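Read the single chain below, which is given as structure tokens and is the form predicted on its own.
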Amino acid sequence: MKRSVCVAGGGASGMMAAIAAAKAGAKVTLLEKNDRMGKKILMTGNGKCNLTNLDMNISAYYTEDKDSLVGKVLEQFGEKDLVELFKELGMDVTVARDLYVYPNTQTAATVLNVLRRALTYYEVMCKTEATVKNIKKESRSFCIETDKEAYTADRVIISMGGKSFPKTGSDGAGFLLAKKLGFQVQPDYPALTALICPVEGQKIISGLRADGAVALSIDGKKVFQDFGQIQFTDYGLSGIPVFQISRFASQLLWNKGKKERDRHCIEVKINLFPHMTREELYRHIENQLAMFSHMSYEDAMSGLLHKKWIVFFGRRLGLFKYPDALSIPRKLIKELSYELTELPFPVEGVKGYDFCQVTGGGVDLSCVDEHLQSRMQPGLFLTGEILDVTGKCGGYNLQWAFSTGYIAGTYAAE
């Protein structure tokens, strides 16, 4: 007889364990609260979805888990059995950059699609518009409790996701139900999004994008640095370096009291001339500004400079005062130099659900074992957004997705 297994979910991880539950032999419910399956993997990697990375590395994830479940779960379904399946089911890949996997038609909705005919050939039984309420264990089985019917089932796997993006249904549902189970849920929070920070003359420079490093500080000590293009907006910072350093600052931020957030100095820094050395770039303004010292500063710096940045440090330092290029103090270059290789950035808090990439915190990795399946509760699983497991920007979450969703629907099958 079949072993009966009940998907909580139908996400990225929630499809991808039906599937692989139903293709190792059981048979499956697959339980989706919105009217379609799988909505949120239409706005990954801006509507082209980003499966993986082929530089995938337990580096790539912050977690606490301090035995390395990440690396056992993808030595168990890693990035080339992700391609692999991808391909069984009738879907060809492209790479970008040698290393960002997407569909070959680069476009989200293929992805899903596959999905959802892989759903179909494997028979697994969809019903959507289904919010999973509670689950018990019974003597030898569980009960789903939805807002409409109940369910029994061998085997439950729980893929409620996080609270990203809660226009396609993320609530954190999922985090409430855990606990209700008696699961140790760290809090969450925004992870990979946008940072609130505020400095005199914003509007000047909101819409610019420079490539450049961002460091991020807590109480003076450097605690992460990424590199790429930064978005300069009216509110802060954005871009994929900033959303890599985010999560840093969103665990003290979010979840916090005024007076704790306070007692904590948090910063950002952007060095605009990563590839030159301060000393290099005090050269190599000072030779400018002395190429056209009849000029004024705004026109000795047309060229090195976006214009919106000269107005910036024109009056940030005081420049614009100079009749001339030639009049402008060295100590002021030096601070120029200086500014423009570690320009600050006071955070004062972060987007929200709305905005960020992916939810930080959840269950705590102990909860489960390398199969992810409850150490307390045999029978059950979780996978995906629901565990506290963050991945940085380039296929690495949906790889985490995909990765636990197949393994615990294969284990559950058993």
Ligand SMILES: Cc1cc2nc3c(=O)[nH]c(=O)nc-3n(C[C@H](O)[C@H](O)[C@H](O)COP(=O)(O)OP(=O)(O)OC[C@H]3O[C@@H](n4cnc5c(N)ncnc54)[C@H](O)[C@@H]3O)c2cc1C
Given for the second form:
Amino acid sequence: MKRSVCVAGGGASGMMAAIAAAKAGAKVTLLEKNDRMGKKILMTGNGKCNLTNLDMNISAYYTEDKDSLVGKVLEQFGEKDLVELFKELGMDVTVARDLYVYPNTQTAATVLNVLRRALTYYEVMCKTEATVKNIKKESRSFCIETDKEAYTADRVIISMGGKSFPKTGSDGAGFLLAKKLGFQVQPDYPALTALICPVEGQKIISGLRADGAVALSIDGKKVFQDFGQIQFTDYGLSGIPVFQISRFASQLLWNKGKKERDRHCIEVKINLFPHMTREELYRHIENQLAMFSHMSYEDAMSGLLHKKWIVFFGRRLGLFKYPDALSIPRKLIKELSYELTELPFPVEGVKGYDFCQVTGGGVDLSCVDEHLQSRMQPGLFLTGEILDVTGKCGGYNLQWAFSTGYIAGTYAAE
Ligand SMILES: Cc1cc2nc3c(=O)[nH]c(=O)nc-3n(C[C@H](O)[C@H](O)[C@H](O)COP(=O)(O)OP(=O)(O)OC[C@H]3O[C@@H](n4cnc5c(N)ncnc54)[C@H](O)[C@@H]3O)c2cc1C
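After the form predicted on its own, can we look at the form predicted in complex with the ligand?
Up next: the whole complex, starting with the chain shown before.
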């Protein structure tokens, strides 16, 4: 007799788990609360779906797990296995900047269509508009209760996601169910999100994008730094390098009362000239001002900085009051070069689940073995974002979802 497997949640990891289990010979039912599977996949990679990264290593993941389940998972099913599997399912890939893997069509819909076609090919019974409410262990099987009917299966895989972008279906119900089933669930927080950091003159620079370095410090200690395109907004900072550092601020600020938030001094410093030392930048500005010494500060700086930055720093440092570039004191040029390489943004909060790409926290990794099977309830598996692992931007989160889905599906079918 075929083993019966029920997968709760039809996102990236749930679809992969269902395909792997069916491929391994199980009779599979996939339950999804939305009217379609995999809504979130369509949004990934700005609609192109960055499905993995060729520089795959555990340092791209954050988890409290000391035994590195992440490493064991990636050893069993890594980036090359994923690319091979997609090829087997009939999808070619393309690699951007030697690292970032996308479908050859550069369209996220291709990934979703290929997964849905595979579900049909492997005869997975897909039930949409089926919201899983409860899972109960019966003597030799599990009963999976939805808002409509109940299903019985030998094995259950919970792939209900976290809380990010709840309109795609992942609204935290997975965490509640996991708690009810006795799993240890770490407090959740938005990871890979934007930072709320009000500064004077914010409106002037809102809408600007600039390549630079972003460094996060907590209580005066630099904890993380990243490079890339920074977006300046009317509430603070966004863009990939800001997303990469956001989790450290989010852990301290999310869901915390004012008193707790005020206990820490969290600050971002932006370096708009990371390719120069401060001394080099100072000389560069000095030369520029000397060359156009008879002109206004604004005109003299116009080849060096975007007009909005000229206004921002001009007001911030009082540079407009000098009649020409020649009369700007050296002390202020020093201060300008300092600010251009260490512009401080105090972090007051983070953008929430409607904005963030992944959820930090979730089911503690100590609850599952290397096949993602519950240590306390054999036959029950967990995959994807519901687990307490987050990856950096760049394909690491989908790889985690697909790897855990593939491994759990394969072992659940045994
Ligand atoms: C805007 C955006 C862009 C992103 N871009 C990338 C990228 O380019 N590369 C990358 O690696 N990662 C990216 N990510 C992250 C990636 O999408 C997630 O890590 C991944 O989708 C997690 O997969 P999952 O299956 O665990 O959860 P989800 O994809 O959230 O799937 C969970 C599914 O479970 C269903 N569900 C929830 N509750 C129930 C219930 N009670 N009953 C039945 N079904 C239920 C949901 O409707 C949903 O379909 C992005 C995320 C966002 C939001």
